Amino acid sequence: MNKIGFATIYFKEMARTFRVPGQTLISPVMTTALYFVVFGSAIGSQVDFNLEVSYAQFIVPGLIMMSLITNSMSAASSGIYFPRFIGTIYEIFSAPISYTEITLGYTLAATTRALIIGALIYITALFFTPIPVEHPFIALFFAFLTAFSFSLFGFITGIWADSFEKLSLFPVIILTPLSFLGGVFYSLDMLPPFWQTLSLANPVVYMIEGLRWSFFGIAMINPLISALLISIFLMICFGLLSYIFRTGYKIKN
């Protein structure tokens, strides 16, 4: 393994979101403290919740989730388009470095960006309300797993798009709105049963009930059936970048 090639892109990367820390790091900080303000503190206290932790409490682990989705999926697109974009992606392309390591490089780095967002949003909830963790080690694993994964297949979209719509065409229309019909401001139990099993063909569901159940030891969906459907998104991702490298797709033209 090239680990002088590795760390150049990891450290590339990195050094990418801390230059503009106001737009990488505090700006989805500021945004999902203002949906915890809206909804935790205001719209939550008025909320009849059945259940054994507070609303406010309940909402974190859903908004960590949606943060670590969007914004691994976004620094891992951006990363690898803007170099295509502009023609340097070539340099790394003859770099004696493989595609894995170009691939871990930025989707690592992707992943490291989103559990600091992760863990700040954590820690500015801590000022509103205390939110216990029970299994913390369980935690780290779904956050990894979920912000690793979004990084590949934000990786994938960076590859694919070949224009500024394009890449903001699966966030925007795809992951937003299934983000918020994830669970995230509500339990899958207050909805309709027609309502409620319609809801499992969501996956960023299964996301949100695995995180939530590491922190609270409650869910509606079992914990291992939520890691393995992220496990086999996981692996449908290494599946497509294989093909990517394998056949050259918009790399090689």
Second form
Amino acid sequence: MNKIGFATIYFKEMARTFRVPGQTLISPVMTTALYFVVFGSAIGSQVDFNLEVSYAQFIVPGLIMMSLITNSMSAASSGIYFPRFIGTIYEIFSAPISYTEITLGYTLAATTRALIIGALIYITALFFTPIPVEHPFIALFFAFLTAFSFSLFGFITGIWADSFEKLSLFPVIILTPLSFLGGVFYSLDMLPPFWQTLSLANPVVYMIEGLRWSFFGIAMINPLISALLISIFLMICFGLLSYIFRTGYKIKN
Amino acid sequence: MTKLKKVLQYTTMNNIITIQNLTKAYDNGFVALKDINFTITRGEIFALLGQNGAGKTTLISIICGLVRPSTGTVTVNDDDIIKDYRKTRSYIGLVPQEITLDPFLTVTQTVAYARGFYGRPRDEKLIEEVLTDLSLWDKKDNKIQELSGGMKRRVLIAKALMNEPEILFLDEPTAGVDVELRKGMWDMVTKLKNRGTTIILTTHYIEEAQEMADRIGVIADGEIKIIEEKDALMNRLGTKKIILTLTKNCDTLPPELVDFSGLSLSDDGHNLIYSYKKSEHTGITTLLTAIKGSSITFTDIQTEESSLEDIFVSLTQKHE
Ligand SMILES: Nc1ncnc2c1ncn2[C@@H]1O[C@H](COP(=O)(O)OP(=O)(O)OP(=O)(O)O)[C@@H](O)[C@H]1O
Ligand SMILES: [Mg+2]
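Can you now output the form predicted together with the partner chain? The one shown was the form predicted alone.
Once more the chain from above appears, this time first in line as the rest of the complex follows.
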């Protein structure tokens, strides 16, 4: 195993994160904090919400999940796309590093970045309202599983994309609607039955439900089912990646 | 051990890279390499020559693991480049043709990362030594975007040397590098060769190949046309000319000289030209004696020798 090679990729990616913290850390935290202020504090105080938690508290796990998803995905996809675009990827593909080591280097760095952002959002929200976490380890487990899955997904899109246009395609046309419709701002039972059923096809719903259950112990979906479905999503990403590496698709020609 | 076995072992030991039946068809169907077979000898400087698009970079990229071969095998130190890629890649340093560097990193960061990817721990002494050798030490803290084109190319070389490679591939290393630094670069190549590094280079400056290489390979349209010791190639294909400037123009060869092959008159009848292969019996004395006995006289005598470049052009010219 080329441990140093893996660590070099990981720390090079982390250094990239800390080289431009305004762009990689502060901006996503700011955006989410604004959502929290507007929806949670301003509008939320007017919402009659008959759960044990306030509306402002209710949306925190969803907001954290949403930013884990978008940031892990964008960190991993730009992480691999940028060196492909400028051509420096040759230094990795001609080095004695396995595909697994390359993938883990990039995706674990993206996961780390997303988790840092998630933690910063949680801390920021604490300034506005107390947010108890009932099952902290399970919360971490859901956060990690989600961030890692979407890092893999982002890594795949970064290999697949051959233009900046395509690179931004997935986040814009798939991720944003899925996260907004994933139940960040509402509880599933507020939807009409048809939309409730349709929501079950949205993987983001399970991630948010899983985290919300770890925070407050309330969920519309059994957390075990959530964990299972996220794991399946993770497996699909692994499968796709191993196909890409076996065939050399888009990387060895 | 029998003598034959000994000889065989010696030859395989001496072949650091063995390429067998290698072909490459790109995804769009274009066949860039056609049944390539040859070996690189340990410790030599091998120059791969060929026109734009001949397949040089494709060949190098396959050996380094950047492009997948369609068929055939390549071994480096007897390890297969696909099955034992970790081993083969750890023997190799690659200087790519295109300048591809992260503009936001410093020179030191760039080379330190390169060493990390090879799986080797950071080594400040090596970094200093290599950057100094390449006249980059005073730029070590500069960002890549602050360097000139020639400096960037030297950073690429520094990166490849971070692996302390047994085999160094240089794909057009001197493109865009000024004359003085180019000389410095070749001094470095000579130094590496003296340390036992095997060097494979491509270049469009044929005088470089002529000067540096031990062996020359010529590739055209994805096929190896010639692999030969440089000196032997120059001897075999190199021609020399003797040119006599005549006192009086001449329309036809005088009867005493018509039997000499390789002898001709220039179109204006002003010069008598004698071409001969360097490797052959030249017959110059006989010719001069014959001229003496003939009616012609001359005012000047010149000689010309063909360069590797002429040989190269004559080899790769398409015969249509
Ligand atoms: N990714 C690719 N897809 C399809 N064809 C390619 C690809 N890369 C190279 N080729 C083709 O393969 C042929 C050989 O290219 P290669 O880069 O190996 O040439 P070269 O000998 O290095 O040329 P140069 O002296 O210009 O660097 C060219 O005709 C080129 O168009
Ligand atoms: Mg080339």
